[in-house]
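Just the one chain here, laid out as structure tokens, in the form predicted alone.
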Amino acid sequence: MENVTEYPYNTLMKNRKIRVFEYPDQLVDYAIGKWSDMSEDAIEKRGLFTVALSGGSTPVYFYKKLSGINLNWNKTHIFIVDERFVPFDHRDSNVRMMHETLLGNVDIPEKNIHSVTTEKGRADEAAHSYESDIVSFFKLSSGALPEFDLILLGLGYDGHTASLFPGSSALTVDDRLAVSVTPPDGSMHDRVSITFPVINNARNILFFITGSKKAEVVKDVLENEDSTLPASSVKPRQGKLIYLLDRQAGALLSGSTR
């Protein structure tokens, strides 16, 4: 593939790969290809393809383009990495965005969409309910973890991923699948997020990171390995971890000529 920089495997993380794309379409097309391959493999081996999707603005173009691809949506189950505790029709709702860009435009059964209930109650109640949904779907025994085929993540300017923010008590939770989170910025909505044990048990993790404003935190996570940044805790036990960057986000990485 032209105009793509692929960095070597990190010596401490043999299952990590970093790819920097010159053009957004290249990044998106690569991600669609990975989705298609993972889906086909999972359905052939296990009969289902399980995915946890992130919100935010970065994956919007990917979701829109993915909606035009002929895939086996009937055997695809979509979960949510994190959700703001707002009604479905709120402008900040992640699942609303996913419905508008992807889920509402493909032939996926409603029962295959596993969202966080945010219409009533409290965020902690929603987290327990969502955890119960995950346990029931994956038929988990007490203390067991789900093994998603794919988890799609983003990276915040402060190094957070999912809704796991710097300094949050949620960072060290190891006995829950989903938790409620109050962001450090009091003006932000409470959240429900899956936890690091769930993330790190996935078969595949894709990070989508774009824009020059992310370049510094990308370098801190990938090269400086700043352990104070939550995204640095994404270290899959057995699965594969792939960072997909545009040239602006990867501009400060060592050896970058872009």
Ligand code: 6PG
Second form
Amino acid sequence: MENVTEYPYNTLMKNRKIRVFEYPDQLVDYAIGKWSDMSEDAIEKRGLFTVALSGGSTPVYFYKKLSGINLNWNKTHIFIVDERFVPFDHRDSNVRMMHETLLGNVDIPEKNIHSVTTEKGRADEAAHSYESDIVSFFKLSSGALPEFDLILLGLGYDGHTASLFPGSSALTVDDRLAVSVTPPDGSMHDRVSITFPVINNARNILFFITGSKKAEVVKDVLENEDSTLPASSVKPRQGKLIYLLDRQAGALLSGSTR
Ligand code: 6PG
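Alt. form predicted together with 6-phosphogluconic acid, vs. the form predicted alone above:
Then the entire complex follows, led off by the chain already shown.
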């Protein structure tokens, strides 16, 4: 595939790849191909394809384009990486964005969409309820972790991923599958987020990162491996990790020829 730079494996993490695409369309098409391959493989081996999706703005185009692809949605189960604790119809709701761009445009049964209940109660109650949904769906025994086939992550300017923000006590939680989080910036709504043990137990993790404003934090996470940045803690135990960047987001990486 032309116009793609693949960085060598990082010696510390053999299961990590970094792919930089000249154009966003190429990044999205590559991701669609990965989704399709992973979906086929998971359904063939286990009868289901389990995915956790991130919100934010970066994946919107990918979700829209994915909705036009013929996939086995009847055997696909969608979970949410993190949710803002706002009503479904709130402009900041991740699941609302996912419905508008993807879930409302494909034949996925409602029961296959596992979202966070934000219509009543408090964020910590919603986190416990979401955790129970994950436990019962994956039929987990006490202390066991779900193994998602795919988790899609974004990267914030401050190095957060999911709703795991720098300095948050949620970063070190190792006995919960989902937690409530109060972001450092109060305007960002209380959140419910899956935790690092869940993320790092996934079979596949795809990071979507685009735009020149992310170039600094990309370099800090991918090359400087700045451990103060939450995204640096994404180190899948056995799964594969692929960073999908556009040229602008990858511009400061030392192998970049741009
Ligand atoms: C959210 C996301 C969050 C996002 C990053 C990047 O709920 O906001 O899950 O972790 O992935 O903040 O957001 P952008 O894609 O909008 O830059």
